[in-house]
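Quick heads-up: it's one chain on its own, the form predicted on its own, in structure tokens.
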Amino acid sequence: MKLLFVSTSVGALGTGLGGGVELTIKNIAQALQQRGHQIQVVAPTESVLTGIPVREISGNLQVPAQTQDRDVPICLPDNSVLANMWEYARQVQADFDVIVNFAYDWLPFYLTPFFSRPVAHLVSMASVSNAMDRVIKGAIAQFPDYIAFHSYAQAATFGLTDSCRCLGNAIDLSLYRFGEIATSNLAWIGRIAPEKALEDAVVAAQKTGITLKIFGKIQDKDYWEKICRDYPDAPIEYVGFLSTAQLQQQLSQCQALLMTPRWVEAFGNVAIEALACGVPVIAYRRGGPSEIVRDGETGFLVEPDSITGLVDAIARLDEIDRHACREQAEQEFSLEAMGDRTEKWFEEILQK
């Protein structure tokens, strides 16, 4: 197959602004390219994606949907990179079998019936916008085979049942080394923004006295500075936004990964990155992570927003076998498994 992947419009690939979408595009492209399929990725200027052809498109970035209120009107900036990417896709569509949208944006869903080639959508977030809910549901009503989600918990936020297509996610396991012996550190990974609720992990670290290493892009500087002001004595260390190679080296040495999202995570790529390193995951029982973590076996699921639950789970980490964490990653989240799921999806679209 010849596949055109259209990236997120909120940031260039490789900057971390696109969150989990960046890793998703990279891994699906790699999995399918290894099977002989031809992939081209369309992404904002200055995008970096090693080993995958990228067509860079200039223009102004879109404001992330999760930073706005639910009822905010859909708007495009002047010289919108979103519009420019989809104009390019329209021009070259005849050269591809399927166009795949990875962006949580209104425009590609609206444009789906106007393309002569099928436009498949891997929805990257849970419901955060009334306008997005409406356009996604409209696309599903007209093209039910074209829409996929990462998790059933994510799909449920749109009022959808278990009958929808859920692909999960995957990583290149060869890039993550198993860490059999842990240091005394905890880890937190993600965009530093209010919906990720980093402060809960900071408070848990303060209560346990265990250093929390923080990895990720500071998306909301005011939010980060407020955390630093509110918890000046917390044992935290901001490491920064690292490459996969650098991240896995440090992550593999940590006792556990804390996942504290205030919203419904569509999946939670960082959870499977931790498992691949043999690192248990302590997560709120909310969204995608609740479908990843095997409670009591590869980590712990605690009640949402319960810092006491986080602290209690940290105290039980010696119950988790780190080998079981790596084994789960190998069984469920390999590139091969993801390649099987996405290849089957695109083939079914073409058959219909």
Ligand code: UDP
Contents of the next structure:
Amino acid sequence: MKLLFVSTSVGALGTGLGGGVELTIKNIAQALQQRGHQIQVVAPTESVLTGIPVREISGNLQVPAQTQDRDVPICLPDNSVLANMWEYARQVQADFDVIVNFAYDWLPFYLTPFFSRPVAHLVSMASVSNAMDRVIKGAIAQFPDYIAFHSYAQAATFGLTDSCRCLGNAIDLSLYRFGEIATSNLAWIGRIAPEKALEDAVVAAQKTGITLKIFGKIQDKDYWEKICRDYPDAPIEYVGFLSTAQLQQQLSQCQALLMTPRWVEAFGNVAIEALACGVPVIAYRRGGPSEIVRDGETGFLVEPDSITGLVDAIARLDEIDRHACREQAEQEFSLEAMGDRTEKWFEEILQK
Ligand code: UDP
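Could you output the structure for the form predicted in complex with this ligand, given that the previous block was the form predicted on its own?
Once more the chain from above appears, this time first in line as the rest of the complex follows.
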């Protein structure tokens, strides 16, 4: 198949601004390339993606939907990179079998019936915008096979049932090495933004006295500075936004990953990255992580927003066998498994 992957419009690939979508595109493109399919990725200028052809498109970035209220109108800046990417997709569509949208943007859903080629959508976030809910539901009603989600919990936020297509996600397991515990450190990984509720992990670190290493892009500077002001004595260490190679190396030495999102996480790539390193995941029982972590076996699922729950789970970490974490990643989250699922999705679209 010839596939055109259209990236997120909130940031260039490699900057971290696109969150998990950046790794998702890279991994699915790689998995399908390995099977002999031809992939081109369309992404904002200055995108970095090794091993996969990228067509860079200039223009102004979109404001991420999760930073806005549910009822704000859909807005595009002047010289919108989103509009420019989809104009490019329109021009080259005859060269491809399927166009795949990875962005949580209104425009590609709206444009779907106007394209002569199928436009598949892998929805990357749960419901955060009324206008998005409407356009996604409209696309599903018209083209039910074109839409896929990462988790059932995510699909449920759009009022959809278990019958929708859920692809989970995957990582290149060869890039993540199993690590025996080398330090007592806890890890927290993600975009530093309010929906991720880093402060809960910081409080848990303060209560246990265990150092929390923080990895990720500071997307909301005011939010980060407030955390530093509110918890000046918490044992935290901000490491920065690391490459996958550096991230897995440091993560694999940690005792556990804390995942404390306030929102319904569509999936949570960082959970499977931790499992691949043999690192147990302590997560709120909400959204994607609740479908990933095997409670008591590869981590703990705790009452959402409960710091006590986090602290209690940290105290029980010696019950978890790190080999079971790596095994789960190998069984469920390999690129091959994801390649099978996405290939099947596109084949079904083409058959119909
Ligand atoms: N990430 C990274 N380097 C870091 C911290 C995070 O590459 O130092 C990546 C991580 O590998 C993951 C993404 O950031 O792919 C976060 O994705 P996730 O699905 O957990 O959350 P999202 O940002 O999409 O809400």
